[in-house]
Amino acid sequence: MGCPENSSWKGCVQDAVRRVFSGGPVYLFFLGLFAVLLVAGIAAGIHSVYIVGSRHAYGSTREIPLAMLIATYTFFVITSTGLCLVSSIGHIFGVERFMPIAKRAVLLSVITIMSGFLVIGLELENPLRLGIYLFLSPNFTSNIWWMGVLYSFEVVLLILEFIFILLDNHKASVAAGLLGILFGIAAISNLGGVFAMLNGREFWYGPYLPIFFIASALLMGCAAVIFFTVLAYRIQREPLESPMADALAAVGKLAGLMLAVIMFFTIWRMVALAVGGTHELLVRDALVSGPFAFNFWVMEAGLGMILPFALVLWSAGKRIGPLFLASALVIFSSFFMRLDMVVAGQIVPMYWELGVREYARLHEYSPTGHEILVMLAGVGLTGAAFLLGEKVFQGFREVEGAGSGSGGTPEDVAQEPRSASKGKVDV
């Protein structure tokens, strides 16, 4: 934790809790909002569940049970799936230019991951309940209950490989590290599961969506790895390090290649839609000139794909500023990727090609200020488990080489020529 030499631990905890107060007045005003967000997000939720019923709290109904707090959720941990991901390529698969952001992204996954528990359990009505039969009343043909219980080793091997790596027992974290990719593959995997083997609707069903979650989540990772990073070198006030930089130009590029993926997976998914049965072409033509288009035309493709692709290539890979902002892009527009597939795979009624009156048009959602509440509870925690980890840990400085105090910010540093010899990356 960076405490000074020869402390006791009483001496780190209270050097710690000097350094999370010891930021400007804008790091407090950040780390005050987020502690709101948190603090009413939890109070609503609590609200929801236990006084007035999520059911009526909540704008889920009967016929679109998964809503937007489900879409949070995978938000999270799909996030969370990928800093994992990305964060092996260095310190398990030895891949030297992705070494320096290991540890963040390890934190940072920990911390998206618990966003994502936070946000699932104030949507559940007993949250508790699943905790307690999830071991004692196992049920091997759920994917739910799978989901449950991967996710839950996940989280665990998480916080063991970022114990291990701050106490530098390299074997150890490799060791729990490559147990805990396994187990996030083996979970996000069947996250899409859950939606994929649901063969009454027609949209989620296939094998397309545990692939796609995959592939999204290396895409999340990269742009949660350049995001937080830059902005972690705002907070201290110092300026970008060459093998810092290298490691986020590597990044870009890997997060180039998974956009031109994502891209690719999206307009196939589109194409089959159009040659789909009746369900598949009503949930199609609410995408793209339905009540979903504007999110899917702007937030999506626009937003989240073909922009940050523009500015992806216009960095050459090196340039951090149009990294910066291309990640920040795919981060805001992957929730509304999440919401979108999750809310539209349910507009269609059931019993609509029988002719039923009650389900002669397209279900409708909105959601409530409570679920908004729910959905910025997870984003407080994040934001404010970011802040804290960074004065906490001093940046880990001791990792990338930070800490030469000059002052200056990433942009400034990134403006520099850098030679090409000491391995820096030109902007």
Contents of the next structure:
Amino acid sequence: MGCPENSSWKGCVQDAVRRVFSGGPVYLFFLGLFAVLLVAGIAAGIHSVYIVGSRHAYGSTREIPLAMLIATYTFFVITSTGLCLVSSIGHIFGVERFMPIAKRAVLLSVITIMSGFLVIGLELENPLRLGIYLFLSPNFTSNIWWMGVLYSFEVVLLILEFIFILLDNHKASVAAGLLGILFGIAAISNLGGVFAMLNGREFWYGPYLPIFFIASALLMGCAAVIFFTVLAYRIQREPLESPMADALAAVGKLAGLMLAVIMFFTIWRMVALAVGGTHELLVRDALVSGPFAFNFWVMEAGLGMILPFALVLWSAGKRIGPLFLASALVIFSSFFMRLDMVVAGQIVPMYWELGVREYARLHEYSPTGHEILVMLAGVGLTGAAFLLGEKVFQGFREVEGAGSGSGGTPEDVAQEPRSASKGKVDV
Amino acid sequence: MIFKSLDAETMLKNPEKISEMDRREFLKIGLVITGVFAGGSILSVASAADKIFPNGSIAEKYPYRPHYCMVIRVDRCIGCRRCVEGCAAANAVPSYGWRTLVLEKVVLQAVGQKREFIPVLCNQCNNPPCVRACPVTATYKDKKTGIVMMDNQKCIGCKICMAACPYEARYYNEERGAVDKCDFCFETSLSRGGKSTACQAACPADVRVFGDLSDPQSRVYRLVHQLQQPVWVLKKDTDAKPNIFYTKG
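Next up, can you give the form predicted together with its partner chain of this protein, since the form predicted alone came first?
Expanding to the full complex; the earlier chain stays at the top.
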């Protein structure tokens, strides 16, 4: 794809580089911006862990050892699994309307999982030891060991699936994709288990998180497909043609369903917390009326559930503009959802029940500049790799060459096929 | 406001209005049923007031030889914190970390003594959540002594053991490049023929009694298996089966 069959690899690379540099000033500005974020974030991470020490640079503490970077990691890997799952609906399970999104979704799945690995690599104190002792000294009862193994398999399978898709080897890509789904679901539910199996942490403990993470992954997958596909068509300066517009409408409906599921998950979670143990009651208070209230009500419930759900309803499964906005909100707010989930699970002191002076207040956490920069490194990698991918693979089109669309707003983009083709897109 | 001060007088006047949080605050004073363990096995869950062990509750076997444990007689602790200093000096614990701590509880409503000190440390659990969570067995349960050890060379610094520990007994030690925790002074004392821990040796009030729970002649055995005083453990509900016991007297 994107390279004539009789041309050399060198020629392909030269063509790809030429396409990247012909992307226009806006494209190149954002590519440069994401590259700067990536480099700055990696530098901040190396500075934190290997030069000044994470105790000085990161906001995580003895009391809250898992913080923003763990939340960022979960954000990326949940998105990756979601993209893998949503892409599989058409590509693996044969639902026609979902077919057009598969290639981009698989590539994005690879990109986001690599972003997650980058962030966790800059969070771990001794990441090189992980590469050695994960194999030489495994602990099969550890969720993190399984997480490392399952995600390693998943990323290999996703890369293979993408390569087979590019080579038009349908059978091999389906096989790799099917295995990728199995490993992806196992990995994402196991990621929930990392938290859910810590029975000293009442807010996390129990079967809720592994199940919630799967539902959340599906929502994130839908949101990421819509968000990045609409942006991709702007980058290519082409209108959304009918099959892709139909696909996005179908993904939008699935997103609406998953939003409803997530809302009910959240409602029951809060209801259950109200009758839980002491730690759970304290966490509920912190979320509802304490230090996390803004994050919970505005960032999670308002911007992450209610408003996107209203936008999805308003789109009536046709208007791409509201779907795009809803997707952007879901992606943005889900980061806060992950952060709240990770941090709120640790705010209640372990010795709170003793009523001692040293542990008479909830633990507090604020991210540092270094942590924010490392988080942005993940954003930078995803953004830069997505932009490069769109040019290198020419927007995942079968046809050679780019179109000559005007490249307006997402709504403008969606309008064109309505008049130019028999697409169902409406604004 | 998350933490409300306890209004015991109001609570007792209007018992039907006691909220869930008030009830929990009340229990925090210490008028609470205590779980009694030995060697990580539950001996009984009995009211401290009744001081009753059910029949057949004494564990006959302990999984380790020696089965190291510590009994902390909290009412003897004067809060001098020499144990904390002794531990830090013996084990090169940096100023930003701790292996043991003495917590201070103030109950103004109490009759008589209104202050209590509670030493805490790694509970060397028989079912340690930290060991289960570690992906590379950098922390492990020593098969001979039952002490939860660290292999610093393996530690990847993921800190999941810190999150898993119900006793907040772990911290990341920059100098060691690994998570650090109490090992009952195994590295600095027991492995070199020592018989005590630095915190025990530094205590002027004989608060901390260290020894072999599998030895019926040891002080710890007798303290844990007596009926006169209640014996309890912290965070019983996590089922970590700790080897740090608390008692009075």
